[in-house]
Amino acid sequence: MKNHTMDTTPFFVLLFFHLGFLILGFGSVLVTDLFGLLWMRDHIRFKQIVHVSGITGYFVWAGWFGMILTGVPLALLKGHVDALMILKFFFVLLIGLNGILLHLHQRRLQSFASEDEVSDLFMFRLGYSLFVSQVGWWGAILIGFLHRHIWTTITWPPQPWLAVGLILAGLLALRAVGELYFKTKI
């Protein structure tokens, strides 16, 4: 089923900017995560990841806010919110809330000196937040792709709020297990 308001000039103009903000935000996330992975594997110096994450953080937020500003009118032009769109809104909210945690982690990284040993607990928290970031971004991107190129109305999952609850419960359980493991390891 194709929605004809999704074939109008305003829709394509908004979609162009939406995708531009996606490239800016998610591209910056990927650069930051790549540098973080390189640092965690001792391929780059500590100061490099602190510097890179300090710069890319601005681009991530600009991209995320830009996607919100263009995504709301896109949803309004679509004319309805289906079950999978509720999941997409959850992923977008998850990205923003997790971004606040990542910002706090980045500030904590700045407080470390190069020779300081970073605790396993902090490394878990950082890695977990990076994982949640990837889940949120990829989930929202996949749903956006499905809505634009496969179906404009998707009735799956039949109970989207249950799916949101299960995803959130899974993420919180993973966090709790990691926190418990690394706190007892200290």
Ligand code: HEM
Second form
Amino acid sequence: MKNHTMDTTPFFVLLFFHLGFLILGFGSVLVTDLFGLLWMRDHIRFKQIVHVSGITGYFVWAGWFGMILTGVPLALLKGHVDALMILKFFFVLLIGLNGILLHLHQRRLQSFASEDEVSDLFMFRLGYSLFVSQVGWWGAILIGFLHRHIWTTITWPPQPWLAVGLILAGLLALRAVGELYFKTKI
Ligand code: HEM
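Having seen the form predicted alone, can you show the form predicted together with this ligand?
The next block holds the full complex; its first chain is the one shown before.
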């Protein structure tokens, strides 16, 4: 059942901007990933991916901040935070923290010359952060969709903080295994 404030003009206006920022932020993520894919398949030059990701990064941050700016009043109008929303907050935070890592990777890429050999460890770290970014964005999008269109209040998972801990532990374990593997492989 929907709370009545979720069917009012202010809520719809905020949702409009919420989705507008989603297009800006996630759209820019997809453009960057597409260029990365083209680079890996050797269709574009290294310099181009560095240049493009240097610009799209700003759009991603603007979209991410915009989602929070519009999300907070949406949540206030809705009036409560359920278990699945805690998971959504985690995904939003994950996108932000991982975004800092991606920014550092991008800076590192900028310092490489086209003919430099990029290490497997660096490629793993980059690929890992791109994976975490997809997990965060799709997780938050899916939860937003479920809340808006399926059930307004979702009391699953029964222990949201445990779910957050498990997802985090899984992601960190994946990182540790990759680091260990690529550091020992010369
Ligand atoms: C990267 C960050 C975020 C993404 C990708 C995202 C995504 C979405 C999507 C796809 C919807 C459904 C819109 C529709 O179908 O009309 C939605 C709704 C909503 N979002 Fe977000 N969102 C984000 C951040 C936030 C934050 C930080 C908050 C709160 C502080 C928030 C609060 C809401 C609320 C209250 C709704 C209405 C549905 C509901 O939860 O009851 N969002 N979001």
